[in-house]
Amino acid sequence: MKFTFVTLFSHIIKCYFEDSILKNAISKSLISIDFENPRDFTKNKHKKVDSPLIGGGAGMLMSSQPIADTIKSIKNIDKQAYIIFLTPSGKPFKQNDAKRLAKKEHIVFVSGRYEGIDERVMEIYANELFSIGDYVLTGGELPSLILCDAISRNISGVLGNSSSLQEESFENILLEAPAFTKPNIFEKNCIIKEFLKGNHGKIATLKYDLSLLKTKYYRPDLYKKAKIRIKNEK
């Protein structure tokens, strides 16, 4: 899988791939990353990539031409490159999106800055628009990294233990069950005794029940969906 980041600030992103799981994934050639800077595609002598908003408004907007030409350059090399814009107006990114997108061969993340990106560029070039939440950030680099991380984890071989994916939160809608490690007693709080007995069938059942309870407490919206699905499966 190849990830291309279209950004004015590649150094913000590069450091994230210098350690841990994603560094190993790059060293094993399971994923690769590169960067394109819209400033390299500007046609004005000052290399400006922003302009005032037509119709008035605070701040500056990223101009259409530099970003469009950046994407065209990428597409000229790889016509199958899948273009994703990160924007508050996009649909919420979910785990199922991460699993689906992990099957792509080349994903391009376009990160906005300032007051965003000229709407026409997204209408013309976007395959999908995603948001990571109902709040505003300084730029699209963090959302791009979040999507890249979530997608990469679903690529075969990236995680050392592939079964980890099956136990994570949001698989089967539910949050992951509570997890524990040694010592068995920590500040007078004990591990659930059934976890120590080695009966994996009972432990699996208990984890599922705890997963339901945790989801009901922290995410009642997901719990409601899970109960509907369970009912339909019976």
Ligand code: ADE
Second form
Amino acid sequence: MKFTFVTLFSHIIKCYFEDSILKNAISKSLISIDFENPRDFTKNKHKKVDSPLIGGGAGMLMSSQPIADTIKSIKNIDKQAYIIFLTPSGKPFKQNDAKRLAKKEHIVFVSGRYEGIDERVMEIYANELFSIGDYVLTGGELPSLILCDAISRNISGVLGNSSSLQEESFENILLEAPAFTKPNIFEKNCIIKEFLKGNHGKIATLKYDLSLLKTKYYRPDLYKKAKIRIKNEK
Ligand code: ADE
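Return the form predicted in complex with this ligand of this protein as a structure block, the form predicted alone having already been given.
Entire complex below, previous chain first.
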């Protein structure tokens, strides 16, 4: 899978791929990353990529031409490139999206800055718009990294152990069960004894029950959905 980041600030993104799982994924050629800077495509003689809002309003907006021309140049090389814009007005990004998008060959993340991006570029060029939550960040770079990370984990071979993916939070709507490591007693808190006995059947049942409880406590919205699903499966 190829990821292209369209951004004015590629250095913010590059360092994330210099360690750990995503670094390995690049060295195994499971993913590759590339960057395009809209400033390299601007026709403005002062290399400007932003412009005041028409109709008034605070701040500047990223102009349509540099972004449109960046995307066109990417599409000229790869017609199938799948264009995703990061914006607070996009649909909320979910684990199911990460799984679905992991099947694409080439994803392009377009990150806005300033007050955002001229709406028409998104309407014309976006395959999808995504938000990572109901808050406003200073740019789309962090959201694009978040999507890239979540998608990459779902590409075969990126995680050493694919069963760890199946046990993760959201895979079955529920949050992942609490996990523990050594020491068995930490600040007077013991690990549940069943975990130490090595009966994998019992541990699996316990983990499922804990997962239900944890979801009920932290995410009652998900718990409600999970209950309905469990009822329908019976
Ligand atoms: N750009 C700024 N804020 C954002 C958000 N919450 N999600 C996606 N892109 C953004």
